[in-house]
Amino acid sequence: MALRGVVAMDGPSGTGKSTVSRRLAKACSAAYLDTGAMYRAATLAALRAGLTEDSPAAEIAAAAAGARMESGTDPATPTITLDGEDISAEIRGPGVTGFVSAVSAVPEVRTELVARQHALIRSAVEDGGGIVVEGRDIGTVVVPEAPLKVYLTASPEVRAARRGRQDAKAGRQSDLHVTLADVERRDRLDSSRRVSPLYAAADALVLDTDRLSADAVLDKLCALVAERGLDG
């Protein structure tokens, strides 16, 4: 199967979005873009500039605009670099996780990164190619014209448990109660921000992954790609 066009994958953290988006892209011989990693890279750039949540929005925006980040779109080996340095592990740490919602809420940051996302998407779909794009505003803001939009959801408790397992696998220590509080905090911030709040597009398929394995979700997504005639 080869994907033509864009699949927009949205939803909060811990829904299995990254796992199934990468697997769908690989199954469809398509490119893959993790827009959340881009916001985390911008957040790391702000942290390295000595900025905090109390810093002026203009300074945070300037740090994001000046960030030399590169996003690899190979689903087998997705990469994110900042100033030529692989930051894939560092952007998942607590410092970035605690600051990323504030950085993402700055309108100028979103404008800058959406422009970069558009460039990557255009490159991937040239000459009939395809790309799976995951984030929190893909179907509503980044690619509202996407022919297939999926919004993954799951309960906060299930998502916190998944985050805990991801942290353990990556060698990061975490506490389930702290992780749950962080998940609920990010949900509040992401869904209430003034610019590009997190919500499902009106024409998105909403899929609850509480009781679905990654394999089951992937099967549903592949079927949707075929139903929409996107398998070229």
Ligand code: DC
Second form
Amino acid sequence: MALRGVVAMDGPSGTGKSTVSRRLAKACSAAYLDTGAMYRAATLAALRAGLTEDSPAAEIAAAAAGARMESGTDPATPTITLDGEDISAEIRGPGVTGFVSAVSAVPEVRTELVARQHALIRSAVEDGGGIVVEGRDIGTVVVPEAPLKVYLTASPEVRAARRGRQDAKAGRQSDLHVTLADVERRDRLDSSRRVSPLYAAADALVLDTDRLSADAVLDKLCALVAERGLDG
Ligand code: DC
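Form predicted alone done, so how does the form predicted in complex with the ligand look?
Zooming out: every chain and molecule, the one shown earlier first.
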């Protein structure tokens, strides 16, 4: 099966969005774009420029605009570099995770990164190709015309437990209570920000993954791709 066009995958962290998005892209011989990694890379650029949550938004925006980041779109090996350095592991650490909601709430940061996302998406879909794009505002702002929009949800407890397992797998120390508090804090910030807040598009398929395995979600999505005639 080969995907034509864009599948928009939105929802908060810990819903299995990345796992399912990558697997769907692989199953459909499509490209894959993790827009969260781009906001994390911009956050790392701001941190490296010595900025914090208390810095003026204009300085945070300037750091993001000047960030030389490259996003790989191969679902088998998703990569992201900053100034030529692979930062895939560093952007998942606590420094970036604690600051990324503030950086992604700056309107100029979003304008800059959405423009870069549009360029990557355009090059993936030209000549009849397809791409699975994951984030928070893909179906509402980045590609509102996407022919398939999915919004994954899960309870904060299940999402924190998933995050904890990911941290353990990557060798990062984490505490379930702290992770749950962070999940809830980021939900609050991401859903209440003025620009492009997190919410499900009116025409998105909403899937609660508390009791759905990644395999089950993937099966549903592959069936939808076929049903909507998106397989080329
Ligand atoms: O998916 P993630 O946890 O790696 O995303 C990191 C942060 O980036 C998240 O707190 C919200 C923000 N983000 C966003 O505002 N818009 C997107 N399209 C993707 C992520």
